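A lone chain, given as structure tokens: the form predicted on its own.
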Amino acid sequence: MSSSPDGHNGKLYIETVGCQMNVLDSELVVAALRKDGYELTDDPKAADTLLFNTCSVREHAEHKIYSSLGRLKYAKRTAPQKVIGVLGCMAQKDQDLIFERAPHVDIVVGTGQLAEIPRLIKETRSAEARQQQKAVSLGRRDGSVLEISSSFQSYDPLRDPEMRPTPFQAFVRIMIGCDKFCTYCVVPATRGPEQSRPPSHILSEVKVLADQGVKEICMLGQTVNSYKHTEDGRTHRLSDLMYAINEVPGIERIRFVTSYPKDMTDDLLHAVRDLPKAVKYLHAPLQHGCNDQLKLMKRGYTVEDYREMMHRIWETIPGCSVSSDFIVGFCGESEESHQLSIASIREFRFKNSFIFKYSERGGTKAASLMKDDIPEDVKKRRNNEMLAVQNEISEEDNAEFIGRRVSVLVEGQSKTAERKAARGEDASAPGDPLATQLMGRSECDRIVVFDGNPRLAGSTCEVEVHDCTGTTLIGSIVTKEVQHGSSGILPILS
């Protein structure tokens, strides 16, 4: 692309860290900037516009962004037309601090102001004298609930297929914000009050995605099963959205993350059980196996409450997979409390758990009222102990699938095949130059790898499992072959 009238080359680099919500935000921002003629590049040195979509949930994510910004400290010496922007949760939380730590940053844009990015980039580049610009939403104490909510705008104008996990999978935001106020979490401050989108808007978006070839929809919300919106005199919950999306032609799978345990209602479980397109998988973070720690975290439930939820899931949706999140080393965590978390993994047998060492976040109740008193080496040990137990559970439960057939939505090449191809090595399957190792997910969200033709990407196929690891089922695709001279159709493993 040649240079534009205002002197830039139209190359856009965007780096995204954090959750699925951030991945979707980046997709929407890129789609909007494409309308202004931008092209994506994965080379930050080639880009004249560089955006960093940030996360504040853990300290490591912030350090990563500041490191990336640091490498651009002198980039404008040879390319003064460059525009550097910081977006997302860190931008909403730190605001002017980002300008202080990285003076070469041009724009800071919070989670609720993403629609302003094209305008801010254009104004920054066209100004005779560069001035740093900031667009952020109100803080949780800076106005009425209505005023604060209005300052966080859900931004879902355009979609960009190139930014999706695969061409066949798409995220759909059904709500923004959070009102749970867990003591360790910055999300209520960085994402604002809980607001659910109108169901008619969501359904329209899903239909557009289906027309674009999307097969799997993943509905997003900080506490997605808290969704509630009244439209045309009727109150809609997450289960109602699922029934509506289930009727959209072209959509084959429906999933949602992340669920809040106290809002796991029976109507939702019935929808997951009864709808043929619903993935039999739930992500419901426990966070800790000790009631004292859950109370300090202000999670709003006890281990007994969570156990009751799990029993309802097991009884309502036999074979449903459940995954969890855990925090180790939270304020005041004793060795006994830590062992209770390990015991909960053994009791509930999660498909997998995302386990994180506690990271104190400025602006949270935990940071202002509690002492981060667990040494780093203790946090690391406890983290590793929990991971070891979870890996044992995952390996044992995955082994139960050996000899069974699973339905797999093929996503594309496996990471192993992609790495081989990136190194210039032969990534074809042994004995079959037209095949490579593919990966997809089963109906209960287990990763499955098998050899097959890359053209299978986006299709659903049957795979017979013959081996496993703690994270992956390994199998062979089941094809059907008509035998000559016979009317029978026999399954053949290939």
Second form
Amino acid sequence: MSSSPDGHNGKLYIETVGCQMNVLDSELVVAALRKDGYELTDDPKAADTLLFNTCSVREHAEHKIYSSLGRLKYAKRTAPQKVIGVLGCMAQKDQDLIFERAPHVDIVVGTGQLAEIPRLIKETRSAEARQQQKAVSLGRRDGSVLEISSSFQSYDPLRDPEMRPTPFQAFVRIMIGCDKFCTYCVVPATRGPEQSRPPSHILSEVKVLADQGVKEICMLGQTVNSYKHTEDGRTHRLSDLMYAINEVPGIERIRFVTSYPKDMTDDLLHAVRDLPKAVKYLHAPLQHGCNDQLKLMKRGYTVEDYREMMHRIWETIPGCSVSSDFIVGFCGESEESHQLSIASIREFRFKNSFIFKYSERGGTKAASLMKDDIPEDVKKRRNNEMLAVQNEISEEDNAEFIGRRVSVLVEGQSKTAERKAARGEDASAPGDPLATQLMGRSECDRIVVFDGNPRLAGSTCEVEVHDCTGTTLIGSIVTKEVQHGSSGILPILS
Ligand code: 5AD
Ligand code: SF4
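Starting from the form predicted on its own, produce the coordinates for the form predicted together with ligand 5AD.
Below, the chain from earlier opens the complete complex, with every other chain and molecule after it.
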């Protein structure tokens, strides 16, 4: 049964929750384990190695992982050779608590030690007696900045095309960690101090990805526009990276998430405006529309500062869309403050907003100094009210696109078509057995669906919009550009 020298069946199951950073980390872990002979399975029962890449931003995400782990208790008892690992933010935050709550877990590996996973799995498997292993970074008060920083290693080795969002899109980490210490947020503890990667490393990774057929690069950082690295006597910022990546043949689109509003400098806005490959979209979370709440959150800006930023964006990059994150029900949030958050959605007309109910996180300033005093039902109601207003705004703004043409990078089948196909139903488009519903994104990051041949995935199409919802533009294809291998772009009129 065993297909490998150290006695595993070669089947790896990995479950990932949380942000894009975790998606990328899982891609890199899988790539490293493939070198040790593993292949992926989506069936936890079939796997001998099960990894959970975790998120700690909200309590709900942690519950999900603890329930998944709970379901494995019996499996581990009957098949003790299975290695179960908990990786990422929750591993860094909870550490030994994970072994206490789920004693059948074998390894706990923080965000800064992912490179050690292949070795830890091997050692766990070959140990004579069962031995739990832990690899985590220092806490934010456990040493000098240099010591803490170097205990969080940036992990960007091999890539794994199968684990990407699509074969044409790849995340590239440009920095790790965060030094902003918003009072509600656990990230500075779980991801460590802010550290920017050298531009030369980033650029060579982008070139490798372009050679593998990647067309869209999404640069990742917790505060991606705070990127700063000195190399060869010169300080490089995010705008410099954008100019450099714009020159890489094969790359067609460049984007970045998530921006910190205070660091939205003009050089970056000019790069987004001037570079043909730059996606005209910024994710710049406001978090709250009331200055008192922003102060309690220690966001470092006021609504007025944010307004100034929005005016600069609108003036510099006409048509640029902006999305936000909001927290509802943060400590002491009054009905009036909540109304100010709602008003901010109307004023800034976000393309979309990710709205979260405040979840108290151990170890944060808010948890130790403030009272989580908004009842759950009030948080829920406020969340729904925010969502309703955001949907109304999104639908109004999407309707502006009706009758216009947008350029779409096709990602593949739409969710609806995928679901139909998964249920074994006919997913072909009405009247065209070769077509199905496709989805992609416009240059301002709007989701667009239209009927077309699935072979268009990875190509850029002109789509005329004739309908919309709050989340989606619905259209039909006008022209398409299909890239054949690396031989260039063939424009085809339909
Ligand atoms: N509770 C709820 N939402 C949070 N976020 C970060 N920390 C918390 C928390 N403790 C939200 C913020 C952030 C997004 C990724 O998650 O809005 O931008
Ligand atoms: Fe968390 Fe604030 Fe850093 Fe974002 S900027 S990761 S919300 S501490």
